[in-house]
2 protein chains.
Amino acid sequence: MKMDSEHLEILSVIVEKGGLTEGAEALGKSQPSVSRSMALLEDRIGMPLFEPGRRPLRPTELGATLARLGARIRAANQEASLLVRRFRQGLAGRLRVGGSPIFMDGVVATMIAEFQSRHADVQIDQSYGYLDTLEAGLRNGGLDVAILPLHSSQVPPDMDFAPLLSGNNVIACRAGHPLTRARGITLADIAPFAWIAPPANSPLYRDLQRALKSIGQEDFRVNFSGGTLASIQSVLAGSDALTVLPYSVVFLSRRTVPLETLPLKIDHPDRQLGVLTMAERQGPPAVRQFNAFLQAECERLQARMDHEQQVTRRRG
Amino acid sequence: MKMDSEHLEILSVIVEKGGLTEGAEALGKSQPSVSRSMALLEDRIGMPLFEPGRRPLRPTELGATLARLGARIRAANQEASLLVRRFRQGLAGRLRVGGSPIFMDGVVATMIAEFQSRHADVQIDQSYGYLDTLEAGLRNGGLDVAILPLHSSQVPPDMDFAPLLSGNNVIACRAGHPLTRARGITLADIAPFAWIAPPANSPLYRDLQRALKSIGQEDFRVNFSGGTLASIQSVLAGSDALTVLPYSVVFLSRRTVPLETLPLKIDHPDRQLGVLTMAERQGPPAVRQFNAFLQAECERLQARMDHEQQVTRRRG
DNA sequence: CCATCTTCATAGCGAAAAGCGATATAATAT
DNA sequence: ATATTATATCGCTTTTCGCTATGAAGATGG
């Protein structure tokens, strides 16, 4: 014998307020209303739930019984109101993001940690891989943005990519390397210097394998490979080794750890780091609410590293 | 914003079963029902509940976390059915029932055992009082049921009262006593000892007196009063004092205290006792039921008691 | 890649319920 | 007794619920 929740519910608002009237206007509605909510559940359970010929009506205890479980009802259904309200604001939920995981490290990083102190409850689940990965992750829907470094002509017909960085890179070693006191910078100079290169099927490496090419050096030699942004940053900072960065992840990462770029013209490949969502589905509120988030952050840092530029110009 | 709590239910159940056409036929409703229900439900709160496009119907983040609060709200309303079936039956619920000290200690309470274990789930809350507190109690619904003596004469004309034994008292002592060696009692025989006496105003403090008077003893010593049934049957087990006790609490009682009553005949009241209840007012099935059982106990106890009494007469 | 199967969504309709205001009735207060 | 307050009932409209029938859209298997 299933009974209506919402009875219950309305149950538990009057024992609480100790009256028909006064429990009506809690719930805002009539009077009447709420009379006959209460006689249709006590001919359903065939047993009264007040005191009969009582006027300041009160319950009897299997009316107050049952009152208990309705305030049990009332504050989850409350919890739930709460929820799709959290919801809706992008305040609530999960986010799943992929990228390549340079980017992901050295930028992305740094700005969820930024959203997450504004949207406390949306949990982010941060995952790396490449245009094939990400673009099927997106697809059976285990992604909800990827981040990565893509030309226009790349984009799949049903997503949307929206930019945030130009995809400059640059040549970066430790701060005080020889080579950063050098006015013009030769070939014949960083061919002595070893090479750290990211992973073999990154984007990244063929980054470096074109940027090298570009100044005339077909061969380098990998003194390290294979390792997260982290263990590059560590052994760039320790060794007189060269390598290959977007110019925002060198630049985020001065603040920690002391790197240089080398004002080396190489040239960088015609793409934009940026944000790949499907294009029908535009997802829950907390990832509108990132996209917008991390456009505005970029946008920001963009700034900062066009005025740097200008400035390094004008020294240099 | 208030939502139905019987949409959350029916998702919890849709989300559990794995898909629609399972859910309903798990709520025993037809599929474009809870269709409607949860298309209605994702309109107000304005959010797809479920991943758009998927056959083997996939709940979003939001959906599935509505959908645990939902299993709440149904495991409340679960339990709440559950509560009122036990209810119906008798089976749980409260149960206040009021009665003289004497009859409720000696006779009801170990009836109450008895009942407890068949009626696990009822409470049973007991008071002492008599005439004028029990019919207040009834009154101001302080009180299910009232247990006391009582003639026919006094039963307030709003209430119903059921006799369970006849009120005979007899005049009790000690097992070994003195005066139950006597063949024929007489008032000279009595007089030397002393009597205990229940608390001044009971009933049963009067039919002492009247006993007493009916025999044709108008003064009487008292060196005991105002104990509850366990001190009287301590002080009369242990001296050569003498009371006046129901019938039926002195045959109980010699189960666990060694008693006898002397073969006097004394004026008893034409009282018996049995249960006052309001009329209109017929009460939970808790209360039928412990009426009933008690009704059924007490015929039994009587029987015993007519069955020792004729089997003392043909001895004595 | 097409046929087919399963699963879900929609339409249409009758029944039940929820909502309201007006009003009757009953219990307490004065 | 009368006034007051609280609850129940009535008549009515709107919304929701339930069903059957049917359409549309993945998933499946050759």
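Residue numbers count along the first chain shown, from 1. This one's a predicted model, so the numbers in the text were calculated from it and none came from an experiment. Compared with the form predicted on its own:
Among G70, S248, I147, G93, the residue lying at the hinge where one rigid part turns against the other between the two forms is G93.
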Contents of the next structure:
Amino acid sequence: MKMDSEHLEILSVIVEKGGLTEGAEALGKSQPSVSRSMALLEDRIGMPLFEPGRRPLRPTELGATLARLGARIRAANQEASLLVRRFRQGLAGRLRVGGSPIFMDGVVATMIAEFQSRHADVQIDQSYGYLDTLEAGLRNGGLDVAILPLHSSQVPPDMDFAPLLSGNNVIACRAGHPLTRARGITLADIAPFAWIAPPANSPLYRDLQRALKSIGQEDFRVNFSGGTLASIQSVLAGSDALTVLPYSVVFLSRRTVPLETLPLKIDHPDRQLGVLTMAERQGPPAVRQFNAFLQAECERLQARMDHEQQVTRRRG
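In place of the form predicted in complex with the DNA, output the structure of the form predicted on its own.
There are no partners or other molecules in what follows, just the one chain.
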């Protein structure tokens, strides 16, 4: 025997409210239509749902049991409707986010944590990669969003790129490094120190080579290379080695790792950290919420970094 689940939901509301009229009002239906639904349900099961002649309306034992089942169906339908509404609004769902490792770990991860504290029903699957890998992931549908530093000329024609942070690399060292006490740092001052190099296939490795060349140090000694941001930070904090990192990464790392930057101007790439997406593919609704959140957070971060650099210049 198959029963109409809507009839069971109506029954549950009638029993909850204590009458046909009250149930109809709660459901936004007319009293005659509610009465017809109950008559159809009674015909279907071949037994009465309410005790005859009782006022207020009282369900039979079977009617009360079916009403409890109807209440569960109604609750499940309401939960499903809420889920659909939240998904459409971008407040629930799954996002597949890929990005360049240094920026993902050093900048974006803390923003993802804050985003999920506000949108706990959005699941984020994160992966790492550089431009070729991330571009392929977007094209084959394996990624919804890619976060990486790009120059405008590198943006594929079938993709959109929304900048988040301006490019700005710095020479980083541990807090209390001997060079932080020196005035007017020269090439001779830097020459004795070893360097930490990011992974050789990363854009940041090429940035390191370009930066050192810009200050006249083409031959440099590397004592650690290829690690994650966490390992680079650990080696940096525990030695006198130097490295080149995005200023945003150093700025945020100082919450947990005692790092400083050297007052040396180096060439930094004409790139911006931003969000890359397919132009003709919307992706899940949560993409809009996530991208808007990143934009707002990065604007606040950029303002804080600009303020600190202005203060540092005035002190200098």
